[in-house]
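For reference, the chain that follows is the form predicted on its own, supplied as structure tokens.
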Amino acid sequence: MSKIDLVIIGGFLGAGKTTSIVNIARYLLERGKRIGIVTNDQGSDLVDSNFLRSVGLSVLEVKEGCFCCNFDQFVEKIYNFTEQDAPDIILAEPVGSCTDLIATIFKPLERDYLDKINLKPLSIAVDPKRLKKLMIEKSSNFHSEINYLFQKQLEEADIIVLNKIDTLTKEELEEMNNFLKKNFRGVEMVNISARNGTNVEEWIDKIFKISSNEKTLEIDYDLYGTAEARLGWLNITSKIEGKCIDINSFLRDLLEEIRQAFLKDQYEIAHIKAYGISPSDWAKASVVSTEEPIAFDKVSGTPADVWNVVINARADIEPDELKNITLGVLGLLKERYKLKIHSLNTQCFKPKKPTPKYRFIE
């Protein structure tokens, strides 16, 4: 049996990782290649799992924990993919508040499974205004470890990716790239939109053509911890009923509402991700920081009368905060929309700290 591909593309929350990883499958499905995709959470629900397989493409799930914590349940799920899918290539996305990946998967993977798994370099996508406050640190309410925690996912990237590129103007793209060759000498880097295509091509060039620096990062792994920490993480999946809703606005509404109460009270979002589903369309939309306006990746055309709609939401605000203002968001939007709205699951933590099964440094 010939090896499989392994592309990891890590970075920080609201990066764009899942829509890149989308426009990377298509790209080598086109070219005749088999494509697996691992997806990644500290809980269970997971939007980014069903917006992949929305667009029909195969997944699996490593849940309740990172890559490197559940390790022996990432390569599992590799193995899963050779027994059912035989993809080429697995494109695997872990937890946007994760790093220290090279010595905690890559080196593991390299000492144990090379026979099965050809490693490619490590991308870590980055999101321009996460970037911009990294730059200008005062810029944001983030805590410094959480800026620690994203300074660390770039040092240790193969390829720096800087994504949704068409926000920007020339002289904040230059500036940009100014600050990142500065800064990470020697790195591969690409310039691409995600949501657009453009670069995705050359991206991916660099994947299948350049080989992993496999540098290993000094981690300060308390600094580490309480990085994620800081983090409230929150879960909800809910059926929603009404008459011919127009999950479109009521998404927008959804992640609107809870940005202008993280507004009022100087609260960060990370990234807060909203999936709506029904037995004949779907729609997801998402905010990746307190300042910025709601995106939708994909808007539905038809109304229906009873959608099941998925919140995964990370801040940088306490778990129970995070709850409270969403679900009374989802009671204010109950009473606007006229509807009936029953809860399915509900998932509210603080990540613990990170405790990978492997880590080698040399």
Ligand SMILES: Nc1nc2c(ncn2[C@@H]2O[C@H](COP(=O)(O)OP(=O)(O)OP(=O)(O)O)[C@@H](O)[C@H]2O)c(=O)[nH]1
Second form
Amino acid sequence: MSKIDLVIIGGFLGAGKTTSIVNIARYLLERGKRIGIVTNDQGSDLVDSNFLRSVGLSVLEVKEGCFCCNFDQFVEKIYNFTEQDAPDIILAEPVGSCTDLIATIFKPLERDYLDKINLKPLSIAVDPKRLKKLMIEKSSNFHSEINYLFQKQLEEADIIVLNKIDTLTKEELEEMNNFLKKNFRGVEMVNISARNGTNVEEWIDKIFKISSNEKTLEIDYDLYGTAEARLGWLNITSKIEGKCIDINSFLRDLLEEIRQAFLKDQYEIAHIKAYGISPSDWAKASVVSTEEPIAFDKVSGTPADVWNVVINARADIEPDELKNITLGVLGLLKERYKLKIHSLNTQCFKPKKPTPKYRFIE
Ligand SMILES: Nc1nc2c(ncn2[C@@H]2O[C@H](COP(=O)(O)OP(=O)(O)OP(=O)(O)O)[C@@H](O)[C@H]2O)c(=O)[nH]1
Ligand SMILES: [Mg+2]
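Having seen the form predicted on its own, please provide the structure of the form predicted together with the named molecule.
Let us now look at the entire complex, which starts with that chain.
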């Protein structure tokens, strides 16, 4: 088999990794490249994989744990792709609460798989509002260990990708860049809007021009494990049935009611995303903070009587509490929209302490 380029795009939950991947994939597909995508999550029933497939991309998943703890499965998916689609490039999105990727993914791949894989530099996507609250103002409702995790993710970046610049004024953008340059000296930076496609080409140029510095993190695994365990994780799949359901309105109400419940009790959202699919259409919405509005990646144009709904919620809250709030909101919407809810499956947990299969620091 010929060598595959492996592009890993990390960064905290909700930073825009999946949106970036769609952009990069489209850009490369237009230039005749074959693309495969590997998604990753601590749970199953992933909104991201559904979304990426809905926009026509070829996706394999590493589920129930991060790439580093499921290293063999990650490699297996890369191999599966080579047999299935023979892609030129694989874009991989690690779990947004994962870090230490150089020591646990890059170096082990380099030791055993360099004849098959070209490792491209590690990009870390950053949401500017999150950066401001966690590192500049230090005013977030997240537990402090999450600041630690967020900082570690940035420390090992080869390319820091400041995303969502469409939401910033010129002055804010300058403030962010000055902060990043001062705190992460010598790291490549790019300012993009994954949503609008702004500067994505410049980022892709960097990915294919520079090589990874392979800076191994100094990291306290207890603190890192505590940060991950602060996050409650909830995945729900269900089928809703009613009369001509406007799924856009349903998803907006769902996320808005959850956001209001979080605001009331001062919990912080990392990323809550919801996806609805009918036989003829789909919609996807997200909320990345208690202070941010609900955003749609796609709205549906066709109401339908039956929708499959997938919800992935990650937040700084006990998992049972997250489940209670979300099921409570579903109950409320059941009345509001006069729905029947079938096949409700829930999975709710805290990520376990990270135990990478390999960790090479040399
Ligand atoms: N305004 C704006 N929103 C963006 C941009 N990029 C992503 N978003 C939004 O941010 C939210 C999160 O984006 P995702 O791409 O799902 O983030 P992610 O990093 O993959 O999130 P996880 O998979 O949960 O870790 C979505 O609502 C996106 O539409 C951007 O450039 N500008
Ligand atoms: Mg994602």
